[in-house]
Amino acid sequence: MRICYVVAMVAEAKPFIERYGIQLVEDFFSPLPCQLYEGEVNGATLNVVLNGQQQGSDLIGCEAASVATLSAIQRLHPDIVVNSGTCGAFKKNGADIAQVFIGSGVMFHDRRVPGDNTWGTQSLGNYPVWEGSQELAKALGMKTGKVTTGSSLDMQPCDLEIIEKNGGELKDMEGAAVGFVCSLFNVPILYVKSVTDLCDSGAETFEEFSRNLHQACEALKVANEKVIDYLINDPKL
């Protein structure tokens, strides 16, 4: 088996990059920015795929994430892609800093564009996620919710329409692009998200982002400790 993790950031993936001791691929995905970590665990290959960086920062959103999973799928050929990060969440579903949730839907939430059942439902994305994500997250006691993808760190007031108009519950940046890719290909994904910010605390998303990011990454390793052992010894992968 072989389950292939697309993280955005360093910090993101790091705990659980040195929780397993997995190796850096040099040049795996030369020219792009793209990085390969990749080890064994119980009998499974690992890998962990990360956007990269340019101009010093990591490459985050959309069109990283696209590229990224893109690389993955066709260079490893994964049984299972995990996007795993950090996400805003809203207090008064609530959700609390550093809880870490299994997504049950992804979607995009920033791509407005007129037309039922053509591009108006194409731009919103609804791709499926893996079958098993609700039994997982019932037997690891973790909650559901629906992801809904932006390409901005801030939220706009037709955003927050488009988010509860179709029951988005936990905002990120990568996850509807990879869920994309994945569609292509017939992948099966399955979405791991922390809790960094809510979106309806009132304060500023960058500062508060930034102050739990750290305790959110460590909750994301464990929960991903729990995560990677169940789909190890999940017979339908």
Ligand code: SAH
Contents of the next structure:
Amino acid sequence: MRICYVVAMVAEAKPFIERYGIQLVEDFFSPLPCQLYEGEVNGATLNVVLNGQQQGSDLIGCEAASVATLSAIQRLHPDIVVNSGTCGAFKKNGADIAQVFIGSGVMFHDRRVPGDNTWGTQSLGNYPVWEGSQELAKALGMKTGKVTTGSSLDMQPCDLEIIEKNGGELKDMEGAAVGFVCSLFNVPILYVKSVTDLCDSGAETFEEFSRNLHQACEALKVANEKVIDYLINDPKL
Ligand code: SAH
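How about the form predicted together with S-adenosyl-L-homocysteine (SAH), since we already have the form predicted alone?
Expanding to the full complex; the earlier chain stays at the top.
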């Protein structure tokens, strides 16, 4: 069994790369920017694919996440892809900083295209998540929420309108891109997202994100240990 994590930021992946002692496979995806880490966990292969870096900073966002996911699926043939990282969430839904959620669905919130049954619907995404996601969340005592993806860290009123109309709860910058690519290959996708900021807290998002990044990523590592154990023992995979 092969579990493949797709992660945007080094800070998000580092705690569990170190926890499992998995190793960088140099130039595996060259000339693409994504980077492969690989190791064994209880007889299963664990891959972590990072989006990579440009000009000294992590390649966050949908374009790099699509490239990483496509390359990972074509080269590694994983049984499941896990998109793990940080997100914004909403106080009004009861979310807290460093709380880890499992994705119950995934959509885009900044593709404003009209057309109910054509481009409008397609633009929202709403790709399928792994059918075992709810059961995993229940077994591990984690809450679930719908991942909602856009290309910006801030949230404009028009984003909020689409998020509220479509039940978005966990705001990130990669989830739906990863889900789109997985849907093309029929590869199951599981989301594990840790909250760095509350979109309705009134605080400046980048400041709140930076202040909570370390704590959220430590919580992500603890959650991912449980997720990996669960997936390795899941007879459905
Ligand atoms: N690289 C920058 C900032 C990271 S931007 C730095 O640290 O200097 C945010 C990253 O965290 C994205 O990968 C995104 O998926 C996630 N994220 C966390 N909170 C978010 C929010 N409120 N909205 C959108 N993405 C968020």
